[in-house]
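In structure tokens, the next block holds one chain alone, the form predicted on its own.
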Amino acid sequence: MAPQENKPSSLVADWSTLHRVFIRPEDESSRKTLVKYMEQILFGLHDFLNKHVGVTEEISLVKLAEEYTDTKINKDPKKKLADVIKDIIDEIAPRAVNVASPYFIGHMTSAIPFFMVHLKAITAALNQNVIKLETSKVLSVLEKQILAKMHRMIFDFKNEFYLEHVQNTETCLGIFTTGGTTANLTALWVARNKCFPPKDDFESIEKNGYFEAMKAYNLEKTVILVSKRGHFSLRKALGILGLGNQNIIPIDVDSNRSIDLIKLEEKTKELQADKKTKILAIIGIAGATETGIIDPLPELADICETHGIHFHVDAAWGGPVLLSDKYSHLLKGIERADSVTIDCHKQFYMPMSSGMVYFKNPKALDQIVYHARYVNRPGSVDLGIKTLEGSREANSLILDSALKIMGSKGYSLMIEHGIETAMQFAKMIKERDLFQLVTTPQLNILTYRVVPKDIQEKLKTADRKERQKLDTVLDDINIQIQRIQREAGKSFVSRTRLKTSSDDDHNTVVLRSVIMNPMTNVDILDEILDEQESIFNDLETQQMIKKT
């Protein structure tokens, strides 16, 4: 794609220009194309998508760079919309990721249903702003029946109580974010606010400052505890609230990957011996990033009730796993949480970028009400005053419709295939000499690593410092595998480090894969190995060329 020029154009910026754009297209050619293209774009890229299995062009970013460096608005209108839904089309989609790709297993971002893009299309269109009942209406009312769904689904309360709450103007059972980060942060940002109530001269901590907070309750730090696989959103939501990012207490994982619990409750008694440390939450994984681990939920519940913290549950990415009746016993004690993070954009499969966050407490979110005379005034029962985010498009409608046109059956049977074919990918794996399973998967996420023969030899009887050093060279052979595959643009799988010994300080390079597409199987998932053995034998190839 040549770089755009500035160069005169027909079209010109006017009133009667802006007329047309604003109701009609311009003509009736024109609305012919457009109704072309809105037909590929409705339907998922399809042409795009069906004539390209892989995931990329095989271009470097470094090339793609230097064709994007015209930094001039243009004063005049350059094209039609027509003709730049067809560039969009022509020369961005087949450079862009194709993630629909059933061969995209690197990431948690996926396919999304077709039906998805017309339930966006149709929010766009509606451009309901669910900050307050006046820009949105039912779309309100219908948020909260979508929340006492999804807090039903989660906490599983008696019928009396959804009852009472679904419609109640007084009390919210949860919000819809922009995504997991600011659904973490609203959690503790509510958590963080209840551990301090009024005292003496000191009113909150939201209107008097963490200092007051501190000075009132005579403390000199506020920490959370959480394990090593935390999300990197709770790093941002204590520097956000003031309380320190270094202040997240990263708590080793046993030999499962998920929380220790000896370390943990060890940990807790000592911050509690402290009086100048407050614990302001206990953070249990419901599916980590990393590795798709849950940690153990009804033990930590057990932690936080009998020291009064607070229990957020991460599940942006296992949440959803609650409607499989197959796999949902994996998130037992998650209805004991305080707080539980979902995305929709992840496992509920819409479109970018939607999170939700729940409260066990329906009076939770008075913690963070904030009112605006020309919105969200006092008294008022809009939505808007109980979230993070002012202006918010209405998710709820997309995730509502989406849940009927699937049903929790539709959704668990996606869900169940990715957990399953997760598990045969992870046999697979084990059967091929050249690759070692790192971590086996709980849900849908596995790690693993190339591990060529004679490495393997030498790391049964390697001492640590030994260890350290092949570790290093296996470092360097998996992140060129990565980088040549991700490059070549057939298939993707992403990398992360991880500690593959546990008397081992050194996190080595691991492949992570993420098991999300329906499409993908096991035939893609040899090919994807396949293509990683092949280069690697490349590799291998090129260093005995050089030695000789």
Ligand SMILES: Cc1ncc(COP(=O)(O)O)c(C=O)c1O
Contents of the next structure:
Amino acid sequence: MAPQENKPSSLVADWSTLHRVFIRPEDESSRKTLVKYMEQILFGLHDFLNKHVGVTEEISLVKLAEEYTDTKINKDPKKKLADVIKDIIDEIAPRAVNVASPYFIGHMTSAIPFFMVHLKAITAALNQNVIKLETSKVLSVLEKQILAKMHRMIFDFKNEFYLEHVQNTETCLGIFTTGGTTANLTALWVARNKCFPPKDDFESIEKNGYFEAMKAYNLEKTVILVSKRGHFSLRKALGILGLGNQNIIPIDVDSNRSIDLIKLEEKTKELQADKKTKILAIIGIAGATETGIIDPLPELADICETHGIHFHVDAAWGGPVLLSDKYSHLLKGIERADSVTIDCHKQFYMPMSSGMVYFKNPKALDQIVYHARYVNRPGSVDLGIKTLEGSREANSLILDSALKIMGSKGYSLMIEHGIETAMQFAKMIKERDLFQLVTTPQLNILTYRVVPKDIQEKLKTADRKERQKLDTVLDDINIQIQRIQREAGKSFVSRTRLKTSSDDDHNTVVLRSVIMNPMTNVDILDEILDEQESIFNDLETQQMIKKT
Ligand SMILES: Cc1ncc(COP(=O)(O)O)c(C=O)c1O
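Previous: the form predicted on its own; requested now: the form predicted together with the ligand:
Now the complete complex, all chains and molecules, led by this one.
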């Protein structure tokens, strides 16, 4: 299985070989060969995924890293395309993570429908650059159409609104990004610029900078408010935007594990009264990364409306739930947001990497307009005028095609399966003595931990100090179980830390599962719990537990 040695190559880089590998071959036999390669990619990889149900080949990262230390670029070609493809299938795939396994329930990355590979290949073959019309043509107008469809899914304005804006070159309902991180960054970039309109000599924060903005408005800082469950991309955004990531004010969560509205109101009023501080935005989360919990969006919208604050909803995870007639009510209030982040490579089941951000106001993105003389000229359809990214692939084609293939109903089947399987999983966890459910799933994410029954009993009556001692032992047990299970390579759940009791500072280790693969079912979940139980029984922790 080790990669092949660096043998001297008989292959040469010259114009005739370059010509052969660069240009699509026209003769029949070369075409057949290329089609055969495609078959290998589609079916060779797929066969691998079917054969290797487990998560990944058992090999340590240290050992792997030793094989990847040669840092010289080869001058002459080393391999033919056929050999490269074979190597990837034989050597890379088994050592990559089989995120498509139904036993892989630890992260927000999972199996994608088979046809996505075709759509990704088509996008690469077309190689359109949607930064500008001159390199994308129909893809630019198609992108505007799918953006309008998604905007409608979120904000549901009247038909006339969409007729006016769908192909309007002056307005923009949203943009594609590389993911949720850049979508959140774009939303806060727009919100930041909107927050400081021109005043006297001050033109804009984009032009004059943060220091001048603070001076013009006689302020000392600008903050955003989000629950403690806010994604760390928000911290990056405040860093990049020059506002300082310490100016994210984390608000506690309540017993439902969503943002504590009383604390949020108190903090908002306190900050509004402080004339030196400006609240840039309040962020609601629709599907928190660690727990899947949705904040009370209508109430957040009320607070933002009352105080005139930008309301951003981070629906990177939960956004596609809007396609489900059965569960879209969970996101009620999202239509009142000023901006909304949704990831394509999460619950739109698209390949890496693609996200989107939407704005209620079709003029909102004017806050970040950039023109260049050679491209993105004023008044043009060029989609790069209002995006953080420059050159960009046509991910809109993949989303548009996927919706054509599956319809919103196809997506809702997968989304409903995830939510309902997570509910069943929660029930199974509760029925087992060894486990404690920590967060009940609202969507398809839940957390739990291994807590032997006797410790569960002790925890009920333990005082704060005793509880922390017991929790520390439990943390160690859960870390070990998660690691051993991951390294065994059959199944995978992730882990994080959450507060399990409202009066403790201690963040306890919890196992986190994300049920998004439509092939994950209760039998598989049962096996995963069985495996965790058997790892626990094998651990020499009984000793430690007795000591406590
Ligand atoms: C709620 C939330 N927001 C933002 C992000 C960042 O998205 P990405 O990893 O696509 O940049 C994530 C990723 O997990 C997320 O869960």
